[in-house]
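First comes one chain, alone, set out as structure tokens in the form predicted alone.
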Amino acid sequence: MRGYGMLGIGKTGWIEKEIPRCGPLDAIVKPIAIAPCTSDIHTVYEGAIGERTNLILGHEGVGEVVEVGNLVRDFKKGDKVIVSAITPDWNSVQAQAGYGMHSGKVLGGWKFSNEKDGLFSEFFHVNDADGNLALLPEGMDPATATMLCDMVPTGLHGSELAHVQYGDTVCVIGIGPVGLMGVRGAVLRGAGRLFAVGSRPNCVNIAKEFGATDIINYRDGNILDQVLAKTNGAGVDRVIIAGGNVDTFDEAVRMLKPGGAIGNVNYLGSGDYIKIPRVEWGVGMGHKMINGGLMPGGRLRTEKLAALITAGRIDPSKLITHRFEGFDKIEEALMLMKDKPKDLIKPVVTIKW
């Protein structure tokens, strides 16, 4: 089979590989809609998770089942399915403890384009199919459904990690596709005033549509100073970090009220340490909680998030700014994520075999 992948740090290209084998609990799927991610760029061009050689990229996709193992109960050949970016081993002790995303080891549920080949191929393997596939709801656009693989669950997890409550003042740092879903997630959880930090006009407009009350443009000055000025020095109850770098935590801690929480879902692709201001963190005793988490994966989570779309609670189709048709367009779509033109939020490639 043919796939597009990481040849080594800083290098990508087309690869020929054997079609993966299907285990008794597993499935083999062919993609019908796939979406490149900034995480792919961190992996290749920053070497964020170390050297990978001839590894097929991609972890966001909707596909058609072509084979299932003899112990798979709920899926069959021909089913159209949403495949979560995180595919835990559901019989692991970590999953039983409620942390399937870390099954076997930290980040162990992140398999695609990390521990094994990803979705940018003619066929891909899904472990524990009954636990990690979800049927594509009837009538749902497969391109829109790709947002349920990573962007929607990751953004909404940011609001969960920050423990957003009714009436909270919230700041979302970074309003790319994940941050935009963080905005929507915070609103669904009851946020009151909501600051969205970003500068690109299309992202700003969608952030407002999703419920942001204030826009903080980092090009207009220090975001901490702007947030404090708008809150009369009080700061915010919750911070969702969906962009920036290891230095972003400094500003987040400084703007956070005692008793507040930070929810980080940003992939920190470089840097050795995170900076936390000692005094503003209450010299270690300020009750300012910092949570960072990989999104939950699995069938139940995907089905519940799909219900938010079908019920009209969220509309992730607004994140898709570039649409391509054809398997050979994967490279072009991925390079968009690398070059990040101003009008980009998220590209999707649809495939007809």
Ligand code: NDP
Second form
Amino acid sequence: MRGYGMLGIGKTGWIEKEIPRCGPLDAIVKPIAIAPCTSDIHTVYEGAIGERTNLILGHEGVGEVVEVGNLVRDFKKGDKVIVSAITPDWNSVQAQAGYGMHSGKVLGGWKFSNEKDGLFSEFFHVNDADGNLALLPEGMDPATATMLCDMVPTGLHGSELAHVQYGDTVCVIGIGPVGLMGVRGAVLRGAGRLFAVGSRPNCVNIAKEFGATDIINYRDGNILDQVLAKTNGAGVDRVIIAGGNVDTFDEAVRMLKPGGAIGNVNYLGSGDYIKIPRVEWGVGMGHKMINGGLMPGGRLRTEKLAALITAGRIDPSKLITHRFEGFDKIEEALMLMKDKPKDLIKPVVTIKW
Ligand code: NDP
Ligand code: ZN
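Same protein, different form: I have the form predicted alone, so give me the form predicted together with the ligand.
Full complex below, order starting with the chain above.
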């Protein structure tokens, strides 16, 4: 079979591989809609998780089941399924503790395009199929459903990690597709005033549509000064980080009120340490919580987030700015993600076999 992947740090290309084998609890799936992710870019071009050779990329996709193992109960050949980007081993002790995304080890639930071949392939393998697949709801556009693999769960997790409460003043740093879902998640959890930090005009427009009350352009000066100016020096209750770099935490801690929380979902591709300002962190006693988390994966989570689309509470189709047809278009879509033209939010490739 053919797949598009990472040949080594800084290099991508088409790769020939054997079709993966299906274990008793697993499924083999053929993609019908796939999306590249900023994470693929960190992995290839920043070498953020180290060297990988001939690894098929991709972890966001909807597909058709072509085979299931003999112990799989709820899925069968021909089912159209949403595949979570994070596929925990559900019988691990970490999953029992509520952290399936870290099954086996930290980030252990992140298998596709990290530890095993991903979805930019004619066929791909899904572990624990009953726990990690979700049926594509009747009538849902497969391209829209690809946003349920990673963008929706990650962005919404940012608002969970920041513990957004009714009436909170929230700052969302970074409004690419992940941050935009962070905005929507914070609004659904009851945010009051909401600052969205970004510069691309179509992201700014969607941030407003999703419920941001104020836009801050980080290119016009530092974010902290702009937030403090708009809040009469009071700062914010919650910060969701979905963009920036290791230095972003410095500003986030400074703008946070005591008792507040930072929820980071940004994949920090470079830099060895995160700097926390000692005095503004209350010399270690400021009750300013810093949380960072990989999205929770799996079937139940995917089904619940799909219900938010069906009920009209979120509309992630607004994130899709570029649509391609045909397996071979994966390369073009991934390069768009690398070059990030101004009008891009998220590309999706649909495939008819
Ligand atoms: P994008 O690159 O599309 O968006 C990044 C956003 O951050 C943009 O709004 C950009 O602004 C803004 N930004 C860039 N530099 C700065 C800066 N110095 N200060 C403040 N804001 C800045 O990324 P995605 O939305 O696709 O992904 C966001 C992050 O989430 C990535 O690191 C990705 O790898 C990660 N991720 C994490 C997952 C998890 O489970 N935790 C899963 C999936 C993704 P501008 O408008 O100018 O472009
Ligand atoms: Zn992703």
